[in-house]
Each structure stands twice: as C-alpha cells, then as structure tokens.
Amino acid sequence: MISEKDVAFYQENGYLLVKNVFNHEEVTRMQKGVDGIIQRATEAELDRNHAWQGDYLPKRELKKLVLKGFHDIHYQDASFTAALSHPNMNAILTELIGPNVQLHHSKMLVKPPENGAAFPMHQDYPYFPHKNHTMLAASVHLDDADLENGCLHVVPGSHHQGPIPHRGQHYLDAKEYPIDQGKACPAKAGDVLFFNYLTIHGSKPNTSDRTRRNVLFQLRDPEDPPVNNEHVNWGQGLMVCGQNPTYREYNIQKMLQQA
C-alpha cells in the first residue's frame, strides 16, 4: 500500500497522506455510523459541543462555533472496528509503527457547515504522553476536505522538536504558531492522513456549505509504555496488527490505580 519512499517521507516529515485507503461503500458505512452516533447521542441527551475554548479567539466568536466530537466510537458502530482491521490500514500501520500495532482510542470530529470550529495548532502528546513516541493518528476522511471546510494543516518535521510546552487547554500560542504556518493537507473521502502525535497540526474553521467528517484512530506500538494512563477505557489495548509481546491483564480498575 505504501513504498519505502513513503515510509522515509513519514519519518522525516512526521506525516503521510495515503490516497484511496477506503472505497466508496466503506466510506458510506462510516458516514452513516457517524450520523447515527450523533442522532443517538442527541436522543439520549448526551450530545455536546466540543469546540476548543481558550484565548485564541474572542468569546463572542467562540460561542458561534460548533464541533461534534465523540470518543471511542468503535464501541458505537461496527463500521469503525472494520476500518481498524482493514487490510489497507494494516499494511500501512505495520510499515509506520512495526509488526505489532495497538489501538489507544478512537474518536470522530464533525465540523458542520459555516460555523465548524477551528483547531488551534497543537501536538497530541500532552493528552496521552508515551515514552518512545510511537503514537500516531490515522485521520480517516469521510468527506472531501479542502481549505474552505477546514482541512488539516501540519508543520513538516516538527516532531523532531520533541514535546513543546502547551497552554492551559493543550494548544500552542496562536501568534507564535498560526495555522497558516502549517502545510495544508487537502484530501478526498477515503484518504487517510497519518501523523505522529508530536507533529504540530491544526485546522481552520469550516466556512463552506459542506460538512467535514473525520474519524481519528490513535495507535501505538504495544511496547511503548504511557508516561501516565490517560484516556483509560475498557477497550484500550485492542491489538490491530500482530501480537502483544508482553502478556498483561487489561483490567480497568488496575489501570486506574496505576494512573
């Protein structure tokens, strides 16, 4: 699915866009999965706005912005479990991480038309730091993404800097790290953007009349230990490729005690 040149590009730049990982039918199933989660969350009165807060925009502007975000979506719809075990995904992940690949968590991000919230530039590292930094995100595009509807921007090579101090809610100073500083990564539905959790990234608001739906899988080498246990949940540790070289009990109570 990817070449040695692609792997070298990822290692040097901290990201890699792979085209046509999922076909139209697979994308459609995941689109329906995302829409169904939002509908069921609304019916259960558990729908929330996950737009970034902080001082990067005036409060009156923040109130207008919306971002639908739900974690651990593989608990909610089997289309996402199927995506994790997809042969194309496995072929790519084993090249970027190694023969053994483990899920840390999944989530969905939906930017509605015209007022879809921006993501200030940030690293994912502060949310779930790991010792060896094998963690990467696989951002699955369920809609075409471009500059108008808030495609991702990355700063090539920024992962080589290591962890960078972040502001209160885990974002970088917008003046020092403007989104325009990053390289825009427009993509088509079915494409997947892979990036290391140390790679600086963010996205602008969705100002178009089109929805932007993404599904994000955070994955790691199972031998890369967390610095502390974050995002601990019942399904954390699912093996996506290969095997876990070290047997351990995935007991939520024990994991929380160790946090």
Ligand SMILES: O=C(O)CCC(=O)C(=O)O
The other form holds:
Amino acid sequence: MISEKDVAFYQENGYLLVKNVFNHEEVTRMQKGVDGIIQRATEAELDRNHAWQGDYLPKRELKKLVLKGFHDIHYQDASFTAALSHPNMNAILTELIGPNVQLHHSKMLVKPPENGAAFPMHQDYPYFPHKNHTMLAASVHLDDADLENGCLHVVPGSHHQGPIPHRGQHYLDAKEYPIDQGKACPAKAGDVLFFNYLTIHGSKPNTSDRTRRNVLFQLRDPEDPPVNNEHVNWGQGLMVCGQNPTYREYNIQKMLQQA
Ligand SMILES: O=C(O)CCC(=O)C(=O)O
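Since the one above is the form predicted on its own, can you give the form predicted together with the ligand too?
The complete assembly is shown below, putting the previous chain first.
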C-alpha cells in the first residue's frame, strides 16, 4: 500500500497522507457507526460536546463552538474494529511502526457545520507519553475535509524537536504556533493521515455547511512502554498486527487492586 519513499517521507516529516485506504462501502459503514454513537449517547443523555478552552478565541466565541468527541468507539460499533484489522491498515502500520502494532485508544471527532470547534496546535505526547515515541495517530477521514470544514494541519518535521512544554498540558501557545503556520492536509473520505504523536498538529473551526467526521486511532509498538499512568485504562492493548512479545495478564481484580 505504501512505498519505501513514503516510509522515508514519514520518518523525515512526521506525517503521511495515504489515499483510498478505505472504500466507499467501508466509509459508509463507519459513518453509520459514528452517527449511531451520537444518537445512542444523546438518548442516554451522555452527549459529549467539547470546545477547547483557552485563549485562541474570545470566551464568547468559544462558547458557541462544539466538537462531539467520544473515546474507545471500537467498543460501540464493530465497523471500527474491522477498520483496525483492515489489510490496508495492516500493510501501512507494519511499515510505519514495525511488525507488532497495538491499539492505545480510539476516538471520533465530529465537527458540526458552522460551529465545529478548532483544535489549537499541540503534540499528542503530553496526553500519553511513551519511552520510545513509536505512537502515531491514524486519522481516518469519513467526510471530505478541506480548509472550510476544518481539515488537519501539521508542522512537517516538528517531531524531531522531541517533547515541547504545553500550556496546562493541553495545547501550545496560539500566538507562537498559529494553526495557519502548519501545512494544511485536505483529504477525501477514505483517506488516512498518519502522524507521530510528537508532530505538532491542529485544525481550524468548521465554518462550512458540511459536517467533518474523523475517527482517530492511536497505535504503538507494544514494547514501547508508557512513562506514566496518564490515559491508561482497562480497555487498552488490542493487538492490531503481529504479536505482543511481552506477556501481560489481563486480570481485572489485580488491575483494580493496583489502581
Ligand atoms: O481531528 C482534528 O481536527 C484534530 C484532532 C486532534 O488534534 C487530536 O485528537 O489530537
């Protein structure tokens, strides 16, 4: 699915956009998955509306912005489990990470038309730091994304800087790291943007009349250990490619005692 040149590009730039990883039918299944989660969460009165807090916009503007974000969506709909074990994903991930690939978590990010919130520039590292920095995001586009509906922006090569201090752990200073200074990565539904968790990235608000639905998988080499207990939960660890070379006992009683 990708060439040696693509792998070299990823290593040099910290990101890689791969076209047509998923076909129309697979995208439709995942779109239905996302819509179903929102519907069921709304019915259960657990609708998660998030807007980034911070100083990138005046407070009254921030209040209007909405982002529907849910974690661990592969527990909600099997289309996402199928996406994780898709042969195209497998072929790409083994090139970018290695023969063994493990899921850290999944999430969906829906920017509704006209008020879909921005993501100020940030690295994902502070949320779930690991020792060897093998972690990458696979951002699966379920809608065509462009400048108007808030496509992702990345800063090519920024992963080489290593971890950068973040404000309150969440985002980089919006004046020092404006989203516009990143490289816009417009993509079509079915395309996947892979980027390392040290690559600075973000996205602008959705000002169009179109929804922007993305699903994001965070994946790592299972031998790359977390350096703290941030963002660790009982559901982590699904093997996506190869084997887990270290045996870990999944014993809920023991895990609860250790928590
Ligand atoms: O999908 C987006 O617009 C940005 C997502 C993102 O930056 C993140 O989840 O870390």
